[in-house]
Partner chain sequence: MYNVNCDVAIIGGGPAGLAAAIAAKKEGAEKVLVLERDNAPGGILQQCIHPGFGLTRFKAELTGPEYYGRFVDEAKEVGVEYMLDTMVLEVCNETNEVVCTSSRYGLTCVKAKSIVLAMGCRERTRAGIMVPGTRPAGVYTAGAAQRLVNRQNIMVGKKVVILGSGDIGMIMARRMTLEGAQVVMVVELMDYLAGLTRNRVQCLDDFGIPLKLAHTITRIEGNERVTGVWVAPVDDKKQPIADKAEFVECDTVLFSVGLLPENELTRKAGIAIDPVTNGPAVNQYMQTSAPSVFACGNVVHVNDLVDNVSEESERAGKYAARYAMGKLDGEKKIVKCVTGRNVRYLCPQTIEANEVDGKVTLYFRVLQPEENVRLVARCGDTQLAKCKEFRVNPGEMCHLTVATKDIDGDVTVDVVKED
Amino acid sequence: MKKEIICTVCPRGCHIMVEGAGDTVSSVEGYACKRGLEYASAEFAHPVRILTTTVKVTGAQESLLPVRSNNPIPKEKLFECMDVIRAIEVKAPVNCYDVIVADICGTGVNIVSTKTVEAE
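Taking the form predicted on its own, give the structure of this chain alone.
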């Protein structure tokens, strides 16, 4: 399988062609630096993303609390994680970087608050 990956490591945005099968990369072309090579190989074999969303909050003027994953989550687990997050409701007060969901979906990644919300 051949896949074009646009590198996001630096502002250059190289269009990198990666060829391989499954988790095995057989060739990488079009990268301008070693970091681009590493990024494209990892993105091809096992893509990950930072998950950013909101959860419901009660006892505060705001109705939603912005949250994010503290580390990247495997791309194939994002929808499963969102199902868990969708069911969460937190009670104010909440501090920035408080853990809202620990080890979400067995990924070893925590979902943390990105805002301090005071109680009413």
Given for the second form:
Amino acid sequence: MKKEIICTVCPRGCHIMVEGAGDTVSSVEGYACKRGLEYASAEFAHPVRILTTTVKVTGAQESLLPVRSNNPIPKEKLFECMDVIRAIEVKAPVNCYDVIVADICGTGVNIVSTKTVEAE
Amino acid sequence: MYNVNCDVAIIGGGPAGLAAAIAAKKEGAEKVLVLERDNAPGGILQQCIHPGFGLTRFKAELTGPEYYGRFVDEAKEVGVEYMLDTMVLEVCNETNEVVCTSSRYGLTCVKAKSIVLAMGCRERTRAGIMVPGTRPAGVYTAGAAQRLVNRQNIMVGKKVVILGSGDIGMIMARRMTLEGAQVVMVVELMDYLAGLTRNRVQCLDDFGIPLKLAHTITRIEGNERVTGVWVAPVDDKKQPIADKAEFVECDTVLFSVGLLPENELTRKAGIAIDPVTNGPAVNQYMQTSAPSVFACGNVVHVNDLVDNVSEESERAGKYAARYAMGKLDGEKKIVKCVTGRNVRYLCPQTIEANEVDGKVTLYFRVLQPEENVRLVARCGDTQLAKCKEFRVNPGEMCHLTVATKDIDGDVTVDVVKED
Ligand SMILES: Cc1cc2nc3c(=O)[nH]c(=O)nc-3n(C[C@H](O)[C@H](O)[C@H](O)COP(=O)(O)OP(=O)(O)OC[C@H]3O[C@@H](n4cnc5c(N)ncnc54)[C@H](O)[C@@H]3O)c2cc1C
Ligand code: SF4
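Could you give the coordinates for the form predicted together with its partner chain, as opposed to the form predicted on its own above?
Next comes the full complex, and the chain you just saw is listed first.
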């Protein structure tokens, strides 16, 4: 399989052609530096993304608590993770980086708070 | 009227105001007071829950709340004071008085020794770019939608068309998709992307959202609620080709068509405004045409990276503190910064060339995207600084650093094509 990947590591935005099957890469063309080669190979084999969203919070002045994944999550699991997070409600107080969901969808990644919210 | 005295008064508690306040305290100003109309500091970053902040400054990819959270913690440590729920109504640069209304103290007069303007920017609206059609519900600016979704838990629609490929619009495209809405397309008037490529990849391509370059919305339909929009390609004069217009069904339209510095207060105070940036003209100390008034952040020029905002705001805070302590004296040899080939604007607009070993970073944006260029800063025919770039575009700010001792006249910046 051949795939064009736009490198997002720096603003130059090289268009890189990656060829391979599954998660093995056989050829990479069109990158201008080593960081791009690494990025394109990883992006071809296992695309991952940081997930950010909000959860409901009670007992605080605000109604939503912003959260993030502490590490990148496989791209194809983003919606599955969203379904889990959507059902969650937390109670204030919450500290920044408190774990809200541990090991979400078996990814080994935690969903953590990105804000300190005091109880009202 | 309630009266308060302070050394440095800072208007706005967003990332710019926070960084300026911390720097002013560290420089030795005794009482630094931040005036903020919201009930908490943080500014627009409170609603920017996505990652992408702090790569330069903290070498980490933080979300908006994490980024400003670090400044809030530091402000607390160094003893910055706040007046929240406080709206500034007027700035008088002759008496250094700031008039505001506070939910706690009512009408208040803050008497300062120097003032920092850090009011941020607001979004251009539909009226600002005049799209014809009815006025149904379901039309928002991308930032207003971001606030509703991310802070107030209000979902703005199910089937969305976004006009403008700015970063806020693209980030909202991903946000709405993750929340279960369908983003039908992003429509962009220019034939190039307005925001960062990275956002196109991670916010649009990842979810298969089409980007229609060189297209525009010619009409919005719907009586009570939006029912759809007419989308047409544009010719090379940016005029829509009417007979190629297509109807696109949707219940929501988001406008992401640019930001404007928030300068009603600045204008009222009679401070000189740069007609291109729409913000106050400043020198390298971020000092405006009124010597006791400094300005920083998006109120000066719209930044794409908050890291740059923090840097320039620290400068504003530092020199505002020096001014308040009587340590920024007025010996002046002022030169102008002049826009040369393919440069839309430059910030600062003037430089005081009186420091022996000072350095000034010139921030600027290009008019047109271009490849294989050299950025050059010069005084007449003498080169002060240069740098090669593979690609420049109006959406990404460029910069060059020059030494003040080399400056003996107006400084011109050109973007030169390499062969
Ligand atoms: C909707 C939106 C989304 C954005 N998303 C991103 C992004 O994803 N990534 C990025 O790097 N940048 C983003 N930006 C740019 C971002 O705004 C800047 O990087 C940064 O927030 C600028 O900081 P600031 O302090 O200058 O302005 P702001 O954050 O806007 O802060 C200004 C503060 O001043 C206060 N204020 C204004 N007028 C008054 C008054 N009269 N009295 C009292 N207080 C007042 C406001 O309430 C606000 O708290 C976004 C901007 C907007 C508008
Ligand atoms: S390949 Fe290298 S030069 Fe090209 S975009 Fe990626 S990081 Fe930048």
